[in-house]
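Next up is one chain by itself, shown in structure tokens, the form predicted alone.
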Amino acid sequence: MTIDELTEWFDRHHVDIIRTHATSLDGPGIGKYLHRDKFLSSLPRGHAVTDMALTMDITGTPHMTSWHHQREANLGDIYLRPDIATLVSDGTDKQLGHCICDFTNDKGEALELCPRSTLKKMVSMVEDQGYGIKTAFELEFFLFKESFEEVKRGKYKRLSPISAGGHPGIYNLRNSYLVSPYMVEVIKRLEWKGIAWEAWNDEAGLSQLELNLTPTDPVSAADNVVRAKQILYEVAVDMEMSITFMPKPSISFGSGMHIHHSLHHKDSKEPAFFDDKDANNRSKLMVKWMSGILKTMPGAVSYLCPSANSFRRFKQYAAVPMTVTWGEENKSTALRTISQSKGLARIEHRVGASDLNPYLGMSVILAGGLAGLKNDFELPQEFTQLAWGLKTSDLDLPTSLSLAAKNLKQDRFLKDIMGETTVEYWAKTREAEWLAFHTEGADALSESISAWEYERYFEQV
């Protein structure tokens, strides 16, 4: 839109304030509230923020021991460049609008560390191969009766779940009914902002819910995730409740973020993972694509499970993949393939934790698929039984921040596609997170969730 068209949009929607929105590497939303005049006058470059906005940990501590060649040497300004196509009005606050942004330098060049720009780069590389992508995310989270302030005053103990009878289940309609006032408000705000959804339901953990978003292109899908998470948080605050995307807030089931994706031929729009001439309906492209995702998975786990708490999910028979495996309609493997029909052909990646950055999580999956197209990897044999309770083997996924970071640093294929300096920087931030976990009061050997984890992750991820 031109400036005149934007002004007309602001007038028509009665919007006087714009909230810009980007994510730090760890995933929390960051941005500013701008008067419409400031927003307009800052275009096209966008408004300035400190370099630390992108390069800080989840508590706001800057990464001073890690550096990237694009970082400002004096911690100077970088910019949030608005993507005008994402501009929407709030619906609840009549004066407020929202706009997703990318991180750039003062020349308007995308920063390599920008999560959204990283995903755009991966999407462009796939498109260069002649394919488009559809992506869908499943969001899992826990909802509690107490407000965030009450949760903090109670030191995160004795939280009150919203559950009929106080027992966990799955798809329990009585549990769903009890949380429906909350979810009705969430859905209203999602729809106002144009975020399409497919379903929500009671999940396996006590007071755990799942929200499934509608498939779309990867960047829009990730945009929808960060917006949906903000909406889920805001509705909880407004209703004096609390939610958390902390992957493992209790000894109950943890929360993941399963990511579905498929490829289609750009010209014909025909599904590229489906081949009815194959006995299993899997195209050669799908086989090569999966071989790369599996080959790079031990390193990709670092992006998919970004926190110390993410790895507390890794327990046998707890719905979390433990091995580098794949299988048709097999929810115990890391990759679940759905190949029975042309319209449904896709891959579900089940490793990701609920606190992953959706831009980076999708990026590393696409990078793995691209590695499969570029290299002659052999696809491991399909796993047709339960992939839990197996003997220790080379198929085991890393189960700690440090092991995942080590695997990532050794993965030359992901470095080749995502960029060596970018991958190395991320790995160093995960090593810093691991060091903080081990030196700031957490007990890595304890089965109990530490106060350090609650204070660090419960409200921030």
Given for the second form:
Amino acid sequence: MTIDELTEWFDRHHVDIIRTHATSLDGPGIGKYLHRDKFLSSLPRGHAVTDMALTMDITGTPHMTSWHHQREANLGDIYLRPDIATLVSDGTDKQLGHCICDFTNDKGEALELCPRSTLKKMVSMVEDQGYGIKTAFELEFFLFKESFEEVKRGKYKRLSPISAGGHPGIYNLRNSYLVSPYMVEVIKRLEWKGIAWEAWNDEAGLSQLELNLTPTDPVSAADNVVRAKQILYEVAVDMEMSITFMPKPSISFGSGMHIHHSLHHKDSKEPAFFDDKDANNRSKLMVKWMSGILKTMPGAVSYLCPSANSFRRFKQYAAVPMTVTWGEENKSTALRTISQSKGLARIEHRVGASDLNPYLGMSVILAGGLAGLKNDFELPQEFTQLAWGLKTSDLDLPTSLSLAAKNLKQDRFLKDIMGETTVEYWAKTREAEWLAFHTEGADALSESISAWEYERYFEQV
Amino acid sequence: MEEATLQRDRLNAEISIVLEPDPCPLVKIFANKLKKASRDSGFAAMLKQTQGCFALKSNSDPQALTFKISGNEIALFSGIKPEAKIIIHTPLDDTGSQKTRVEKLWRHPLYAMRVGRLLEFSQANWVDSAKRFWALNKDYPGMPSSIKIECSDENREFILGAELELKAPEMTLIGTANELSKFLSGDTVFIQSTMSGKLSGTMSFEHAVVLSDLSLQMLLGERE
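What about the form predicted in complex with its partner chain, after the form predicted alone?
Complete assembly follows, chain above in first position.
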């Protein structure tokens, strides 16, 4: 859009203020509220933010033990370049518009550490191989009757589920009914912003919900996740309730972010994972792609489970994959393949925690797939039983921030594809998170969720 | 804990340090302290007198670790093992502090005294530490090309790096002999020392981050 077209768009939608939106590496939304004149005058480079907007931890503290050559040596500015294709009006606040942005330097060049630009790079590499990608995210979260203020005042104890009086149990319609007023408002705001959704339902934990977003290209899908999470948060605040994407807010059920994806031939749009000449309908491409995702999975866990709390999900028989395994229609393995129908052929990656940065989570999955295409990895045998309680340790996924970071640092395939400095930087930030977890007040040996984790993650992830 | 899963660091023919898999920071930090201390010829003799099991517990947070000394082997575990003869409650950054309290002291007073001696880690002088620090780190990406160090209580300067006649040092660092030594020996993380006012100076944000990164690696025994 030209400046004139944008001005006309603002007039037509009565938008005077634009909220820019990006994510820091750790995932929280970052942006400013701009007067439309400022928004327009800042184009195409976008408005300035401090270097630390991209490189700070979940608490807003700058990363102090990781350096990257694109960081500003003296706390200078970087920029948020608007992606005009993502401009939408708010619907609830009539004056407000929203625009997703990429982090750039003063020349307008994408920064290597920018999560959205990392994903764009991965998508482009897949496209160079002749394939397009469709992605869908599943969002799991907990909703509580108390406002955030009440939650904090009560020190995160004795939180009241919306479905109190109901029973934990997935798809429970009585529980769902109690949550309906909240979700009706969420859906209204999603649709205002053009975020397509497929379904929502009561999940296994009491007051735990799942929202399924419609498959689309990976960057739009990740944009939709960050916007949907913000909407889910804002509706909770407006209704004086609280919501958390903390993966393990109690020792009971945890929340994941399962990621579905499939490849199609760029030109013909035909599904590339499906081959009806194969006994199991799996194309050679799918086998190679999956072999790469599995080969790089121990390192990828670092991106998929970014917090200390993410790793509390890893319990045997707790519906969370514990091993580098795959299986057809197997929800206990890390990868679940769905291969029986051409239209639905896809891979569901089930390792991710609900607090992952969707741009980075999707990036590391695509990087794994690309590694499979570039190398001749052997696909492990399909797992046809429940993949829990196994004696072998060869297949174990890393179960701590430190082990996952160690695996990532050793993964030459992910470094080769995502960029060595980008991967090294991320691994160091996870080591800093590990250090903070152990030394700032959490009790690592306790099964209970620590006050430190609630204070750090409950509202921010 | 299975033997096969342990990380074993045999320091010399006499002493080995054994860690549990995926050790926590506290275990890594104390393993590194013990490793450095073991370079002292008297350490093995001290170890002989401190056979058995004891634990160290932070008096400000849940961190704790257990030492099991058997022969010339020191095994470190996170948390407090039930077999610990004594439990020392202490500020972890200053184990000799007045705030230290020893649980079960009345049962094992001599043992507590020996443990206290074992955990008195000696501090190298800051100039020697600076020389070692520079030799180890000068080529690390992002390091300043030169550092002027000013010791505030000894009124003494020391310069690390080359080309100093031609240009001013890229960074200055000021602190007491004790604080300089702690940082330069890898006993504290740079950013913590600067934020708490124990060290000061002029530097770029990049240098502050790189020195914090290096000092953390040294503290955890990952860089030597």
